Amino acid sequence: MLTRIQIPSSVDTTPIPAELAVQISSARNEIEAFQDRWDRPQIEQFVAADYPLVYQCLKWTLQHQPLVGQRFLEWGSGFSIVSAIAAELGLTAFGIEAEPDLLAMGRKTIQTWNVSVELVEGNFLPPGAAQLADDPMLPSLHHDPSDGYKKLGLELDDFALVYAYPWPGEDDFHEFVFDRYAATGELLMLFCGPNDVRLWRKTS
């Protein structure tokens, strides 16, 4: 069973470091260049979050919720500028991205923030998943199949805080998946759209 935790409104009022602050700015503006090339197609679900929101809840997450370990985890890792962030708050960093050129952006950001991120390409969603959707169609079923976990040689359940930025629709099977493979205590945070992030906490 999930429960969720409310992140207090004021969190936004969180002060970000300058030095973090000109990193996110310096990425926005590698994405938006990513977004505009003409040369290739463009990756449809790939959707930058509000990455000054999502360090400061990270922060008050740390400050206020018991962790059962220090590995973190992003749901398809895009740029992995989230990663990096959980990096840079002293976690141990991992990401699954589907998209190769996402992948090797990901790669980029970890190397320009000089942080500790693993990533791999594959499928965030465990072995069997899939079989927790009610719509065929949801955009997370449509992934590479291989199967990140393995890359990582770790299970879902070996994280203590896992991160996505689910597609418009998606973010209940995302809790779904998480109730079912999550390890009780761990933590899942959703970011779902503009001043709205989620965390909840398997129970049970």
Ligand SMILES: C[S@@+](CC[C@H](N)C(=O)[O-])C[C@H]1O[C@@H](n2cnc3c(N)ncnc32)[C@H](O)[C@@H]1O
The other form holds:
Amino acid sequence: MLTRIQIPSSVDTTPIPAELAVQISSARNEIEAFQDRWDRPQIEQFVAADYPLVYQCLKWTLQHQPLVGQRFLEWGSGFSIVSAIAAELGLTAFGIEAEPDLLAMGRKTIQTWNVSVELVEGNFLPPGAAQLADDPMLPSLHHDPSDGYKKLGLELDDFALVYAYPWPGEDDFHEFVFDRYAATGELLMLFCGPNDVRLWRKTS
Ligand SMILES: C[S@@+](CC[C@H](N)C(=O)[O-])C[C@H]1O[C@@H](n2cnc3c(N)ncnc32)[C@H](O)[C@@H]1O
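For comparison with the form predicted on its own, provide the form predicted together with the named molecule.
Expanding to the full complex; the earlier chain stays at the top.
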């Protein structure tokens, strides 16, 4: 069972360290340049989150919620900005991304930020998890890379905190997958759109 944890709305007043603000701002410029390129098809599944807000929510979570370990996993890591932030916050960060071009951009972020994040190309859905979807058209089902967990040598229940930015309408599916495969005590953070970051703990 997942139990919702309310992040206070005042979280958005948490100061953003100046150096992090600069890093986020230049990452946003990289994203815009990537999305403006005309010489290859757009990767429509990548949409940038509100990274200052995600930082504030992660910081609040680390200050106010017990963690069952130190491992952080970004489902669909894209430019890996959230996993880089998690690493800067002292977590042991990992990311799984299906799209090779995005994985390459994620590696660039990690290098530029000079943080340690293990990124792998693969599917963040554990084998068999697709069966939990009630809609066969959900975007996260339409990837066929190999099992990302196998490449990491870890299972979903080896992490303390998982973060994802689900496509609209996929948040329930992400919650079902987490509820089925995560460990008791593990946390799930979902960025669901502007001013909408949801935090859950698997409680049984
Ligand atoms: C909305 S973007 C969010 C990217 C990043 N997490 C962020 O917050 O900036 C969703 C990402 O998930 C990736 N993705 C979707 N389904 C996936 C799957 N089943 N396995 C691995 N990556 C997936 C997409 O390629 C895309 O990069």
